[in-house]
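Single chain ahead, by itself, as structure tokens, in the form predicted alone.
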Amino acid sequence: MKKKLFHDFKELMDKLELKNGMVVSFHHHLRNGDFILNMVMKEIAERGYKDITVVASSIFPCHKELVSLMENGVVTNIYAGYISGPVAQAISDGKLKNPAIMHTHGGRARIMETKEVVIDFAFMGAPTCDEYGNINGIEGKSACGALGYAHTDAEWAKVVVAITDNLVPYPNKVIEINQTHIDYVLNIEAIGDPNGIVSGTTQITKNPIGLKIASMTSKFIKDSGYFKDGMSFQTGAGGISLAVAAEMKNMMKRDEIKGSFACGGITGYIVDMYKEGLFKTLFDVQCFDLEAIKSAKENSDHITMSASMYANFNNKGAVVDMLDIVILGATEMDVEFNVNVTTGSDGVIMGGSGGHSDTAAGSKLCIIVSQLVNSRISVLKDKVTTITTPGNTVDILVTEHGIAINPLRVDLIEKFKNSKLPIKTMEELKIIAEKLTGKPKNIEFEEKIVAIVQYRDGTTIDNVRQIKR
């Protein structure tokens, strides 16, 4: 039997045929508590390797060690669906040699399956693992729940290393990713900080403006024609989005509506709806809080799925294509309904699509919820700084000052023409915002492209340019 199990990190790294220009991948289920990316990249740097491509499903503030590696040429390329913190700032300042590629969550699976990107070494956080590489994410001190973004790495990388801090006897009794994909298992003291992996609970907004937006959104959904038995639903973990989920919960109970499934990154609020019989099934690509992790462990109808199954444009059946309603946020929007969740009001990278454009395209009703004005900044622009999600896939914007329906949705405009809800055009909302904030100043950029925003099918939807200082 091939020896898979190692207890010494340096011994394992000696075993790997590392090289200049290699491509290494990491998944982000350990989120802002991840230890693995920094540990591996530090060792690669100390061994003198250069020109490394990092393919990380998401990058968080805890990964700030990448900045110095970008500056000294160890890391020259980055692929990610979401980038925040010091690494995002450094990319915006032009410190990465080549433009970062910012894809969608489904797009990450696509680039590996089509071999647009070939992974040499995948280093996978494995909260619980046996000596032969059977992994789950629902047990152990670093439990993170579903491992949706790790599946593609396991299936397509040339060499796969599972790194665990909870080695259990063979066979591991619960398996999400199995031994046939794993070349090596490394047992170390800690793969992450549980306090950074998940929050104890995600919070519904208490802001009266946010609650007003949530109430208007739920009323719109109820009258939209999509609020019915068998509906499917996804919402994010933001405060307003969770408030919409709370409103939906009350409406579903009151009207005795039973949904088919809820999907995406699962929160405790969605778990509560499942437990109360409001949804038959949960499809989970990542867990956002402790209740979601507990549910993934205990409930057979809480189904973990790969990112490819969730949202890959290229496969034979993505879950997002079965979605009825999705609730999403926005940093900026324009009158064409284009959405930016990639760059902030200062033009600096602060996020990325993740599943935003995947779910917008797949769902029958895509609703953006946002304050029209927040901290003297309007969400509406003449033109968004960066297009993350194209306007032709977005149906509704709900703000505290009114609801705008995309002119492409003639059916919804007709349905709501006599509604008591404050239906307005985007142009009307933009005028209201500008009266409150004035015209925003244009952000100044250098010519250098620092990031390329890929749409879910792999086409370039926009470029991010270096901030002018």
Given for the second form:
Number of protein chains: 2
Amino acid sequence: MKKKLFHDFKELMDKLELKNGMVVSFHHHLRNGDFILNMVMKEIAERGYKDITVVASSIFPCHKELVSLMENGVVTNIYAGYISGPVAQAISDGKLKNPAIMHTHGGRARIMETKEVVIDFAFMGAPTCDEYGNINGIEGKSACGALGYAHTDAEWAKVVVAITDNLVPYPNKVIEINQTHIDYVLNIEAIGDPNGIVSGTTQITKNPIGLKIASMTSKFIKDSGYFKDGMSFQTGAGGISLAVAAEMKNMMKRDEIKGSFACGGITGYIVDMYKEGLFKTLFDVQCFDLEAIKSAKENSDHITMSASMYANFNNKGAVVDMLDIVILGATEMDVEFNVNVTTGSDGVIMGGSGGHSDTAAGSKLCIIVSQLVNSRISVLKDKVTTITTPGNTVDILVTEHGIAINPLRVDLIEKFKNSKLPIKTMEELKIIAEKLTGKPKNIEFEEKIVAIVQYRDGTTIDNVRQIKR
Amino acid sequence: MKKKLFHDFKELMDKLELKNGMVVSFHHHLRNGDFILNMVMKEIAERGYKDITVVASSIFPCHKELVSLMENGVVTNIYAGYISGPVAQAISDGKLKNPAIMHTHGGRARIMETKEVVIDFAFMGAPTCDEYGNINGIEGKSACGALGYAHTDAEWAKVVVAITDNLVPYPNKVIEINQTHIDYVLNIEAIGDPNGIVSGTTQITKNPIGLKIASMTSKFIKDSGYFKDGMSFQTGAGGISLAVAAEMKNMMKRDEIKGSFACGGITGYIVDMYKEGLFKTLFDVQCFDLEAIKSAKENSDHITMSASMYANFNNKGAVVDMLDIVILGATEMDVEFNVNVTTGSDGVIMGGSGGHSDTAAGSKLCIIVSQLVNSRISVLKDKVTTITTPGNTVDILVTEHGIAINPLRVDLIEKFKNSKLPIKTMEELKIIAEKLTGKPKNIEFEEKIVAIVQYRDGTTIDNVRQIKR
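Any chance you could show the form predicted in complex with another copy of the chain after that form predicted alone?
First the chain shown before, then all remaining chains and molecules of the complex.
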């Protein structure tokens, strides 16, 4: 039997053959409560290593300590599917030596499976773990639910360290990632702050405009031809998206529609729909709230899946390939239906694709829900600042001023030509918006490319440039 | 969405880029009821392909059609962990062009993971499957339970064909092997004969000599120091081994011992122990009977595992590494404690390691149970005909005439020096046996090597030679 268990972080770090230029990975299931990335990177910096590549499935405000490590050359490369907070700002300010690679959630699995990126050390938050490395995320004081983004690291990293604050006797009762992938188990006091692990964002919007958009969206879905027995559905955790879920729930119950599966990041709203018998399976890559975590623990039809199974373009078939309807948000759109969720209206990085372009491409009906005008800013631009998701994979935009159907979807345009819904062209919506906001001022950038937006197939779909101060 | 589903076998075979010299794989979970290997190999032969390598986790009497394919050069290489019946006989008769490679169950995972053998096409019996290739073995008319030996093929074969006779709507409710690994799904009338899938061998011996051996074994275990809370246990499906399980059950209940896990091929006897609360987890690589299949379906603590997780020497930690006690059988042993379970007393192949040498090496206490003399044949030889499991991994032999402890286990010899159990040396047991049977006649072999016995680490531990007629 191999000795895997350590109780002292520094002793374990002594054991690892760390080196300059190494590639280290982290998952983001502990979200804005994560202690692990900071703990590990601080130690690597203190030991004097330089030129580190950080492959983190997402980066949150809590990871602000990375900024000084970028400034002093400890961290020179970053791969992530989503970056928000001070690290995003610092990248936009040109503080990272090389451009950040911003991939999709499925793309992250792809780059590891194809060995485009080889992880030297994966440091893996493990809410519950036994001494031989059988892990689950559904139990323990730092429970986060599904560990979908960690699977690929476990399978492909050269050395995998599971870091837990809930060491249980062998064998762990529920095993999501198993011992065959784990080199070391580190038992520490706390891997995260429970208040930050489960974010507070999963609430239905109370904004009447948002509720109006949700209502229009559900009416559109009902008439779209996709609202039928066996349908599958995904919605994000944004306030309008969740309001659509609430509308869908009522509509499915009223019309006695039984869906097939719901997928993606799972929220309590989706769990409710499952409990009402509206979906037979939940395919869960990450839990957004406590209700979802509880359900992952209790319901055998609540199946946790890897990011590869969820959304990888390059495997033998992802769940998004079977998805009928997805509801997504947007920071910006243009008349070509291109979507930006990577940079904000100021041109600064504030997010990233995550599963956005994966689900848009996989689904049969991709609906973007957004206020047309918010705080005197229009969602519609001549050209989006950054293309996250290409317009040819996006079908519909629903706003408070009308619904635009992508001209590529002649079938839907035909279907809705006599609809009572306010169907408009993107050009018409853009005119309405510009009357309200005026023409937006162009954002000014430096020449330096600070991030490459990588589409799910690995091609570069856009670049993000340094912000001009 | 990729189109995976076919309803016509020949249409699917037309689609596959078959070629001479290809490597095709099969799992043995349908055991002696399997229809798939014969169906596929017959079609390959009819299409005129030659020089095929068959990588079958085990080969049973039902696969006798392979014999003529060996004779006419369609099949020239075989890899298997266990071979019995006409194919075994034909190999011993020199009918396979190249030596068969007889690996362990864990070794099979190793050779695929290291790419020592690359599978071109895996043809995978899938008792229940959806159109996108989510598979389980616990439901359907051909239910066989855990699919442990199929995992590695799914992960590593270039092309994977799931063959089912129970196609269910997407998504399959229980998923053991998922869609990301499956290229094609073939829906046919029947993948196996239920009477052959669950073998009739899992019965406790009624032979009083066998029961005496079981009783001695359990007494030995009780005093060994390994009989305590948290202990883990594996036993095979042989009659004496099962009798040991029955004794252990009573002993654990009486002494209020709570074990940790039981593993391996699971039988109803082990399920009973789990139900009594004697083990908290069952790690299951294959189900031996209907009770085990039922339990795999009903109990969340009955965890199905891959052969790699079970027993692979070459991953980051297998379940056998954590195993305390294993009870195994033997065809032959010698005074060095080497065990043969590959060839019979006539020198003809009749089995193979399966998990024998994996569990012997991993466990803390490896006990061989066997009649010393059976039908006037002694289990003890000067030298075993074939070394399957090396003596330095075997601790104990229990026979009706006494118990031998491996001299390497000075700790156990010390512990049992005042025991009331009939502790003897191997030499003493051998003298007793030879008094009863006389010196056995040597088996005569030709020069030709017909099979290579590959130890779990990939080294050659012995060769099997062609039988002299």
